[in-house]
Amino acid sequence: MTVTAIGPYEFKSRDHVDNFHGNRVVYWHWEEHLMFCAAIALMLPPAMPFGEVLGNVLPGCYGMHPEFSQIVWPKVTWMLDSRPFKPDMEAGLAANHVGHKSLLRFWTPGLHGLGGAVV
């Protein structure tokens, strides 16, 4: 979302990545799968290889789904700050242009939530 400030902006954002311990924020959404309201933040470092995110931090995350455990991760389709994406999964985010705040979202062909019902 675009902010216009009506003023000087003359201070660090608290949520600026230097607060973060060399993590970086980043957003990721399932889309079709509204059990998951909304984006989910995680907290991860730039160099954690992208495949890794997919196999040991998002099943955490996403693994209640009944639907989850049948991702055929490359089928996925991607978008990286609104722009279409193919992660190289042996690199790290950093190395993919994920960013501070960067919002990932995906979609898993043939699945659209329970019983087909974008939930």
The other form holds:
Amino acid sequence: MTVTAIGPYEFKSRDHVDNFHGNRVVYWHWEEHLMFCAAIALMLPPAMPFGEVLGNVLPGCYGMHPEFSQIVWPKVTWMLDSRPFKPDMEAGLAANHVGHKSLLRFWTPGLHGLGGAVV
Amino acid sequence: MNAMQPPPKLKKLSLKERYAHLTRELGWKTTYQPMDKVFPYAEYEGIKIHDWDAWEDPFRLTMDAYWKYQAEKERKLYAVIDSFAQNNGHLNITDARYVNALKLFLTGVSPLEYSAHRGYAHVGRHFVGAGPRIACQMQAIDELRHAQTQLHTMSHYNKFFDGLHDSRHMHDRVWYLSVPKSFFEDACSAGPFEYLTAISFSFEYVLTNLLFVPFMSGAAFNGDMATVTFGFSAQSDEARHMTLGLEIIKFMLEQDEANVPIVQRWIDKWFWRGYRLLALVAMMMDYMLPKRIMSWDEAWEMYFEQAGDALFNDLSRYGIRKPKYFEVASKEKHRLSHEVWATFYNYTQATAFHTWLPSEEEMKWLSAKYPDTFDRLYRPRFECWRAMEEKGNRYYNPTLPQLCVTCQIPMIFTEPDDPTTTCFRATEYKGERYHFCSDGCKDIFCYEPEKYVQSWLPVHQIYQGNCGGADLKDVIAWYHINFGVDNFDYTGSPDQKLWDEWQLQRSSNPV
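Okay, that's the form predicted on its own, but what's the structure of the form predicted together with its partner chain?
Now the complete complex, all chains and molecules, led by this one.
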């Protein structure tokens, strides 16, 4: 048993993918830009093309940062769930193996945050 | 005349006899039912107790004496609260920004006092020995009293300031309050011995000074005599609670050697959970008090590093070592408050209190207290936000954050050895991914994943559609936060407006 309990103790996970109306929660984190205090959680359809997230969703999340518009996406370094990763911009999230509660961390070359302080 | 004879005078009981009659002799061995059916939670945690009477009760307090002492304290407290109200004591605080610390306390801490009342009432029923049962029952009443006196004291501020109107409701729903709520629910849903290790020992004994001293000294420094008085009124109870905390640990360790590794694991777990909870206090000390007492860094050194060293040296003869990851907490002491205040600054559109940028003078204080980190890492962040604010574009983070599954705090903490890189830890359980802010939180999950897969994570609950709607305004309404009144920056808030009017009146009507 994985818990100290007085009887059988089995529960379905509260954040199972079935509970998100056909969407997936995906976490994104722009490294070296801690003005955004934590990685962000987005609820996205699994078929949404990777490039569409970058072009249409992330600007609403990070666009107020003066460095965001300078990002050259093809040069960005990615990690998907702790493994190096090269996204296929045309393919959907699921086809890119971005699963429910996957974490995407990205590093933007030449852009290391404001004031020399990863802001 | 047949005058009635007075009954023969009984010999007065000695203190020792009184204590025995009113505590230890209230227990008995059951005959109609086996003891393990009457006390079903006594053994399943694996703690072995051979002699319940070996429990030492250093206070030897009996219920009649307890009522007498508490009633006396209560009379004094309510006299002070009345006079505070009659003399408009709220006008004597340093600045209206201070009230935001009270908002945090009322929504985040007072409901925990109530949870503690329930927790102690529950375990007080389930211990086999009368000694710990009585101690837990008295503490259950203390905790209820603390919740009540805090609500009564702060109700005066609720007449004038925003965000204090519905603390109980907010505690159950608001995203950052899921941190204290889940902490206590984790403890209350554990067995009785783990509960006491969690709350009586790790929280009340090891970490309590880091919660109450900052809030109560903060109140004293900032002219809030009402809050100081309930602090004093609770203090003698706290001394009793700390003693219970140390007693339960020593009792378990002395009863059986097999208890040692179980107790150590609980100390590790509850140190880390308690420490994460105190992140709110760190922020309060360094950013929310207009007049500061000491920095978080100084408080951590004094109350944990020094006091904790002495405590764990003492416990080492039982085979107990310092809690796992205490060194991580010490590495974080130079950054914790800054990371947390920045988080609330990011998301003040969804809080029941206001945030603000530290003034230049306050940043000087922060530089002096944090010479290695503040100017290098955090001042640039505030200056950047200041520039945005001056352009009329106060920064709010528009996207919901990723949360740690265990402590439920947004994933804001940085790598123990690198304050510029966010710390990510993850694991898989039954084919599903789980994310954590630290090794401490990951270890807690991995030991009992079945418990934490049920975490009610506010961000995911919003996405699942369980929090009143999809828009910020819907969620805020579901929280019972008044949009545009309780939330957003202090600058321009109704609280600030009212305070400024009072100051103006005061300067135009010199007494």
